[in-house]
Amino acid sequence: MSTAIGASLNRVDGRFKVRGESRYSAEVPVPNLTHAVVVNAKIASGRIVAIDTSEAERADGVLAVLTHRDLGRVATVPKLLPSLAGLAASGQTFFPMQDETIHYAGQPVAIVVADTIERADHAGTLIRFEYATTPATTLLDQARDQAYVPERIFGGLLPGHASRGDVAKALADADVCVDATYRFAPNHHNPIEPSASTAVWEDVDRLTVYDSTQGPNSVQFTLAELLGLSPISIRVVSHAVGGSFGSKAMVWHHPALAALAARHVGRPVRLVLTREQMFTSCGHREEQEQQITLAARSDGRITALRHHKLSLTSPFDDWAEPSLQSPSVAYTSPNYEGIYHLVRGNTITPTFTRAPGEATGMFALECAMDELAERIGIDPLELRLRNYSATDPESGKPWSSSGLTECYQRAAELFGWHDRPPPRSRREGQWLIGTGMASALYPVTQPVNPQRARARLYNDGTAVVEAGVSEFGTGVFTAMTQVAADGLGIPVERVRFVGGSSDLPNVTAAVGSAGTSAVGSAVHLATTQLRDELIRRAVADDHSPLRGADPAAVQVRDGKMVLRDRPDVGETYADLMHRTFAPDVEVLGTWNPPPQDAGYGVHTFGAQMAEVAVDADLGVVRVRRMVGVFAPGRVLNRKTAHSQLMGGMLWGLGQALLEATRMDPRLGRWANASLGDYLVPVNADAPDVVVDTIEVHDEVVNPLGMKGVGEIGVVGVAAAIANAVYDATGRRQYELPITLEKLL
């Protein structure tokens, strides 16, 4: 009997972190801590000739100063592979400071350890190098005719190339055609504290690393690899965490960097990126350019689609984020062809951002369709509803759940969809007044390793619950202490839910919107199998009312185990533990993920439709209302939820309008590596947003049938204005930011 799992639950933690008493990465107190801090390569491409560190070694308070000449080599060289896995997750396969290459602007050329951060910054300042240049690819349109199509991508996850049917057939066949080309600025994550790492050395072999990580468990892995350890030595504590959106969710270079540094001056090192650092140390979402092409029937039926990427990935990795695979399976589709070309450049292994590749593909399919739409003289909210499939198109499988069809209506109810007026025709003095929408979809994605959570319960009725994940904002600690109340049928403030420690049971970091659910499953069953485990001890028990009861019979409420048809008959958990001298009681519990082939499609759907203003004029943008409905599955904790939902409409609406990180081809460097000129949405652009959810059943995905919220809420909102903004001006826009400069 549910109480706990959709309730509006307060932030266990949001106490703690309205007083600043919350613990991140760089605030752990640590006796004899030092400070280090990396000095970046200057050029984009190129070699190191020349070191002279002799005035920064003389500077005060400087305990070391390393370069590739005595910093030591890692034991391996890094592996890409996702952070889903559960396993060791670099960034990318490539170590810096290991010899005097320079890959990209950026790349670490030295570590500065000093007494203070002045002292080490200033330190660092103070370093000669002398470069020999080589030519840098910096930009896609430097090397677009020597692009390639790789083998795999996604760290080797997806394919280059993926087709069905007859696209050229269908496409000389179509009543109507749209091809259209869309250009996409590279975007840099920029949460509010930037990532830091403090490294340990208890003993030679024994190294804790305070991280700020979306994945523990992924940065220990990580750190035994490269520094040649067993994952037994190594401790990793993640307890709060400020923003990620991908930025933390590989593991880069800095959290080794601090260990070896550490170890090199046999006390406790605190490395920080600073915010310049974050644009060159953390991945990005890279440079793109996609060209799509759909083909329709006079009735508006999509008969083909043809999808290409063309994208800048590091020298060393095929790196793109999957842009066409959502687009791929959006709609009936029976012909498709969706290929990646990548362009090697001077750049870091681009990442994970939130939303990767449905924030992009997503963009492009979308405003074709709107596109379509207009060329077949229907509503753009019709011409979806014509094209949407009950099936997975790739597949043919059926969707494990969908709740589309009903997001489309409780969106239009919403906004006013079908009482807009007609395009071009509403003028509110100098401001053109447009509507638009977009679907949105995001994949489903399971760990595909076992996932562990820890319950324990104690004979005063109350129960502490860990397992190894990070809290980065999401709200997953509030979430697991409905899950684990839920679960045990007992009130949730006696339950206490622990996480953000590699020591702790092992979940996959918390990546692609799958961490409430990965570590949310493991809890359930976690505290399943410890009530039915008290279960079965009070009905074999003499002394106990329960006894002789089937446990089947048996449900607990507010921590008493009563009979269903006998809610008078029973006892609690506190009287039978005394009873029995329990002191605790503790199970671990175990979820193995679903095969990625279990006979259905997983997605996430839902609506995105927005309003807004344009100044006929001056060409500036501004939204004015959205409305995103999502059908995510069960919802954990409705305000939770809510708020993770209208932070990604609004982490869209800077997608669509805002942010963009423009490179110096000069220099190869970027140009604009701060807050103060990259440009994030601020309380003046937020408009008025409406969130709302349809639950749908799913007994597919996990125990608890929930799909997460983390990232659908971004996919579809930068279409929706960008619809809108040619619903008001008749003006298409083919590039990401819509900037007033392409509307004037």
Second form
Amino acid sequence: MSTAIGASLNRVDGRFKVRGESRYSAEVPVPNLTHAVVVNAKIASGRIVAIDTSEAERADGVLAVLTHRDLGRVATVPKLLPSLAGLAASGQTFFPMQDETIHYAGQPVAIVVADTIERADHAGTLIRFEYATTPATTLLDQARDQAYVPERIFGGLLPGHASRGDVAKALADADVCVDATYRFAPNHHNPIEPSASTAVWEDVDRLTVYDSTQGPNSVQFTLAELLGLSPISIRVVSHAVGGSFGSKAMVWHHPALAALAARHVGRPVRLVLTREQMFTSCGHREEQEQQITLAARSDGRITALRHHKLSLTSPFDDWAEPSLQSPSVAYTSPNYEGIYHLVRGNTITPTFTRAPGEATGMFALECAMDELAERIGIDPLELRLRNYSATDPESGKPWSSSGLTECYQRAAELFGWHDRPPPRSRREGQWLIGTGMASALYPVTQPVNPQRARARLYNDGTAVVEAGVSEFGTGVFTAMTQVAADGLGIPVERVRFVGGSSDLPNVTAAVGSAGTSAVGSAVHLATTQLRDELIRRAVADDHSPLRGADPAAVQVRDGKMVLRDRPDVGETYADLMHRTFAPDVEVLGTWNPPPQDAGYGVHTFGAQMAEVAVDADLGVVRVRRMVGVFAPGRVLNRKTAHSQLMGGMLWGLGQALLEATRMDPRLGRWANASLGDYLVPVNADAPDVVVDTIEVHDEVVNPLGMKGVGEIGVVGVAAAIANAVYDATGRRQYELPITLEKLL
Amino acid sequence: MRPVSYSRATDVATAIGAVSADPQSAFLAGGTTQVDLLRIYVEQPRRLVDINDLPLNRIEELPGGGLRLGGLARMSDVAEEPELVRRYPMVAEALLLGASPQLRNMATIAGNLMQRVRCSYFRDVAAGCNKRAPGTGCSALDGINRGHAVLGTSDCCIATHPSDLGVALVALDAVVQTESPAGQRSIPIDDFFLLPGQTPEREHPLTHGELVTGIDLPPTPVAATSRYIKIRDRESYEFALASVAVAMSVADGRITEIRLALGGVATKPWRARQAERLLDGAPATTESFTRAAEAELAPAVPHGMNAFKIELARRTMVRALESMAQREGTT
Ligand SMILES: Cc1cc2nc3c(=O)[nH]c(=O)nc-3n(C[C@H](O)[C@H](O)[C@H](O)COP(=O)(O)OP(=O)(O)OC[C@H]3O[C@@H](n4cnc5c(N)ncnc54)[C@H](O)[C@@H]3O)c2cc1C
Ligand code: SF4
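How about the form predicted together with the partner chain, since we already have the form predicted alone?
After this comes the whole thing, all chains and molecules, with the earlier chain placed first.
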């Protein structure tokens, strides 16, 4: 029986947020606090040959100036491993300030600790560095000829190349081929809260770090390795996190730098990255280029897909966001080849950026599909239906659940797809109107390790439920309150969910759109097991009206255990607990995720449609409306899920039209590292957005049947917009973002 | 942030005296430019003199039908002033299309004219920039310069003047009123903005400590039919890629009066005199508009990424002129 799950419960933390009472990591009051500021390398490649810190040391309020000479060595540099693995999750296989080498602009080269942040910042500008510079590579175009195919990418989790069938033959035999290359500007996450760490040593082996992170445990494990401490010595707390979009999915250098600085000065240290530092300190979506070759029969059936990607990675890691995975299973294609090509450059290792890989890979595929539809002369939606795959084309296994065709259908209804006028036939004044669509796919990734949550029921019938997940704006605390309420059979008002600390039962960092399903499964198991424990006690208790009943015949409603077919017979949890002198009852729930390959293909599906207006003379593109329909499995909270999906769609709009970080290759630095210059959509850009979901039942993925809503909303939007621009103007777009000069 | 001392002046003489006496001091108005630049070490005053208490925020009638806007009047207040909206709609539109409501509530109109360029190298103290550090070269010439100017540039600096308000003001021949220890003076707006030439660090003819006390809008009946068009990547909260301020009157299909200025494409708010000359008395047709726009942009110089701005500016001018002609035709 479920009453809370699915309801549009308002955010349990909403009240604190709008009143400004939520405590972010840079706001936790700590006595005796000092402030650290990181100083970054301005060159992209070379060596520090001299440093003069004397003036900085003399500046007012300065407690310490640390460089590679005095920071001390870290115990181990953890290898890059996506935080989904549940272990130490360093964002790159490199830790700065260990020697004089500079690998990328923005690399930390000094830390200043002072009594105020302003004084620390000022003193940082007084440090004199002398560098010996060496030539740097910061753009793909500078080193295309040095591209290589990595054995594995993504921290070793994915192969660098994959194939099935015989692509060359299929290409030779094809009736129609589409071959296109798409270029993508680098993107940054830009959460509104810059990353911050406050490090407090209570003793030489007792460290608390308040950190803005998607995974307190990831930070704990990473710090343990870096500092050479046991996890029992480290507590990581994340009370509230102001957005992340992947920038806080991995563990970057600032928490360890804060801890090292705090140890050095013997006082708590707060380290807040500046907005500018957010562009060089926690990864980004890498500059990339993707080539798609689609071969098809004249009826539109795809016979081969070749998908190559070329992207820029760091000197340390073979990182590419996995752009090829979702496209490889989007349609029936017996022949397939996907290859990642990498070029090493002077950059921090790129990282997860909302819909990492899918946002770019599906853009390329879905634009090519639009071209194919045109070449064959059929409706783009019809082309997708003709190539719909009822099984995972990679493994041949059935989907655990799909809903894709229903998504197409519903989106088409909501959008009025079938009534759309022919291409380039609509003009309203200066505006050319066009429509476009795309499929959305996002993989369902299972955490590797057991997920845990603790549920404790008090004898007044209220419950506290705990797990180490952090709330970075997704609404997970709210959704967990609902899951727990239904698991226990009590109203949501009687549940308090507590998360955001590594002291709590371990759950994997909330990444890959799998955070809510991972912790949700654990909370579901903890609370239903706790319920069952109380029922077990009741039926075994001589004084209970339920004495001797079959536990399976008992259900709980509003905190009262009753016989399913005789609801007048029963008692409340509180009655039972008072009578048996139980102050509380507690259960630790453990969910063991199924293996990634459990005999099914697991993906989330959706459909995107967009209508744009393009200024015929000035090239300005404005999105007028968007419809996104998704099949994300069970929806825990309609309101927060729709907000996530809508937010994702607006992200897609930004990717399509605005977002680009511009590299100046002469300096090796980003030229627009500010929110004034890196454009994200503002409210005025937000069109009419319709979000809907299709119910699909999924028994494979997890006990609640959830597939996640965090990122699927982004996927396909940019392609739908680009296809709509083509529909309006007859001009194909091969480069993101689509800025107005491309349409002049 | 560099240590800085702060004082608050309540009368003009004290404010001017304080800043004039100390070369390392500066006025602080709304702070929306000043504080940003202080925090990134681009402006390095040791002392800030807050002028927000000076009695210079009024909007007054001038004899003869003009308006005087107090230098400390907020962008938002000026944009809502009914007489301004009626007599000079393009000024109100230019203000409302700038920045954001929060910024407009803080920002003063004198500060708006005095704001510094948005060139990212100007704001990056580790990059060469002739404007910030004369003689260090212009990083934008071969750099990321999509937003940079195509008109009024030099080989020393190609930064676009960012003000929207300034564009409407140059079209109106506004006059900037100032006061310094040497006395008061009136500076025609076109002389108030300097071309970069070989001295891009000099943006205004003001002496150190000279205060902008007000801006006079001369009586300009044609300005009642005027508008400001701003083209940019996103719908709001962004500087112009190209903008046009235009006031025009048409009789019997001919242009009887024209005032035209460009923003987003030039190193100063750009009075389009060449175009005005061609349009004055010409038929109000797309052909005239196109010819005039082309003539105005003939001297434009592209620099890599910003080459598109020449075409964009041309089309934006034609768009603005056509929309005025249509409006004139129907009223
Ligand atoms: C994110 C952002 C977006 C923006 N977008 C736009 C836009 O789209 N269009 C636009 O036009 N502007 C835009 N602006 C600029 C904004 O309009 C200016 O920052 C503002 O008008 C400056 O006024 P202020 O009172 O805050 O000046 P301050 O920041 O206080 O001062 C700016 C400079 O002027 C000097 N100064 C101030 N008052 C006087 C005076 N009376 N006499 C002499 N010198 C003086 C100061 O010493 C300082 O050097 C934007 C600004 C920001 C931060
Ligand atoms: S354009 Fe002007 S402001 Fe920009 S770098 Fe060149 S000199 Fe400096």
